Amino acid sequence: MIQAGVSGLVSGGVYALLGICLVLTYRMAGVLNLALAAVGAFAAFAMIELQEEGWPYLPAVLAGFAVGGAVAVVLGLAMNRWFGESDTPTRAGVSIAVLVGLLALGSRLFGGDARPFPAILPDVKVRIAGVVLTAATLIALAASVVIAALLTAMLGRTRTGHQLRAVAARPVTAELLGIPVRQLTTAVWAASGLVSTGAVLLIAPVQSSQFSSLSLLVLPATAAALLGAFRSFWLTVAGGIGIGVLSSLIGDNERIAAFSNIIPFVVVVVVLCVVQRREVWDAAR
């Protein structure tokens, strides 16, 4: 049973990267990208394509995180160019149809067969306790820790931090305080970009590696962005990680291992119903 909980820690960490993602473009740039995994899932199927055309392994994987970033940084100039003015839902709205439209070009380009993934990590294993970790695992877990750190501290203490955060705030007030809003905007949707392309390239060989269930793997992180009230990093991170050992646990128990899947929606159900209670007590006070 360790064992089992213990291998949901790389999906686990894949969620966290993936969730915190989420809350920088939601707090940075007031959108909820939906599309964040169907990001990743394409710029990760380009470097297969590259790879079956006779590229190299390390120019491949380059090239298909230079996809990610690039794809990332098409959507957050289209958003900041006919969206920004636009409120959140109808941001939401629009990541929804990329995401739809991510779907269709993928199924179309890359087909709806799952696809064998090479390890992007050697298989190295550590064994602690008795309990088996795999290079892939550790990888997700520290990425997941080092950039809700680095991201919390950056925000908080660093100039760069503060500009972004006015950017977030009042964006037309911070623009004429010659504040590079269009800059800074743009560097956050890159890194969303690569950071969802390598957490896909994490995962990919260990789950089933089909377009569509790779580009679905943001309701988890979304799940786990809620958790965080989709501005902590570090609650969505515990989210991310809490979520994955679950689905590992329930889905090694042959009994309720249909169910295991689930786990996101009933989290999400959860936080939604919890969140609407406190707002009806607040009201009543």
Contents of the next structure:
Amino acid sequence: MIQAGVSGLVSGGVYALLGICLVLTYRMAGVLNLALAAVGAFAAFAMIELQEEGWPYLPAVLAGFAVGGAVAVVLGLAMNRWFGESDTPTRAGVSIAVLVGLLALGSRLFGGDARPFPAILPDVKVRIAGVVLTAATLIALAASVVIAALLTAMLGRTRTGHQLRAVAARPVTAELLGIPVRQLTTAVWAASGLVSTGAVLLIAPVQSSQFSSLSLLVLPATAAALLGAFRSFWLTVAGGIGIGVLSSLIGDNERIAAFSNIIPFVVVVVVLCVVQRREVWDAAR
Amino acid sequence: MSGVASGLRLEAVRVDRGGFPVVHGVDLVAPAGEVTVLLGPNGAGKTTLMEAVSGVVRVVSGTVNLGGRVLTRASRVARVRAGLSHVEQGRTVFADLTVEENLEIAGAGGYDRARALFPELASRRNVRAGLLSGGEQQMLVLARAIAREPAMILVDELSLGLAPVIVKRLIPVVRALADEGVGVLLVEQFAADALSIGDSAYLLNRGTIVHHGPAEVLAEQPELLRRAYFGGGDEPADDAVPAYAATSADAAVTADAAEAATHPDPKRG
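Next, report the structure of the form predicted in complex with the partner chain; the form predicted alone has already been given.
Then the entire complex follows, led off by the chain already shown.
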């Protein structure tokens, strides 16, 4: 039972990492980027292809990260260029179109089958109080906590963080104050692409690794981001880990195992009901 | 005049909005060290012209020249670096950031000067800008623009939605900036207030400059204003006191109603 919960930590950490990226681009660029995990999956498959071409391991991984960052930046610039004045639902719709496009492109380029992903980490296992933790689990958890802490501190305390928040609130006014809006926004998109690539590379070796299933990791990540109200990185991390562990626990119980994948949807529905209920109360007053 | 060389010079500037010409062939000079007042009825193209200068909207033809540098096709950030500062309509503070953070993100060397001009903000430095009063927000917006030590500052409707007492506080600051050598281009609904601190004035109507001259001449001849606002030579009814000729003090009685009516969208003015 405990081991089952612990084995959900790796996917939980990955949901948390992707959730952080969703919150970041939502808060800083006003885009709910549902193509996020597809960008990471694209980068991961590019890495595999390079390896099969004979590239050594490390350059292939670095090239994968470069692809993830570059695709995210291109997506961000395109969003900014053509949908800069659009509202948030429109941009979310565009990101779904991009997701569908990447799914089609991915299956064309890389095929629809699962690919054997080499574990990017050595097969180290740590035993704590009788529970076995893999290196991937530790890295996913540590990375999500560290990135959440860094982003929270940066946005709250540094000049660059304040500039980013200014850009998010009033892009034109920020630009009129000489803030380099385009560079900052590009950096946000690049960061989301890099983290998403890392998250996919962490989980690809331990779960079904078709292009489509990796791309749809964005769904539990969206549920995690929703738990953080698309604002708090810490609540998003907690939500991601919680969803991962809960799914794993349910998957461990034979009678209800079939339902483990619906956990994110249940979370989304419950959160939306609670939030909407509060809004109805607000409107009624 | 040395001020002209280091000031703002517009030549035959044309600007479109949604494919329709809004500003046609405007020539305008706003020298350094002077307050140049730009007046005109709603929809005349004042804001559009300012936005064209700062790069928010594209100039279709003509040139924008600041201190001898042509900025017509420069990016917004490049224009700021060239010394331009644009105070937009509608108290565009970053509501989520504190007073200090609002100043810091813009900040360059003029930080202390900005704070010296508005000692009121000192006690509010750690308050989120969204919680400030309208007057304090407008002070912050001005202070933020000053913090960048601009050579040329465009101020769009300083008094919009503010109580007259606040307008009386802010207008002299604009004059003080010009006296320190900054060029000011001022768009203001209260024409008399603006003209009282102005050196020269332009009247814009339907996208064209219809009058240009010393500010005091316009202040003394309100019929020029009236003609510009209503077009042709037709005099309005005798008892009509047009809002454009009023000072902020005349509007004191209705200030509350005006504030309610003109309260800008907090997101984007």
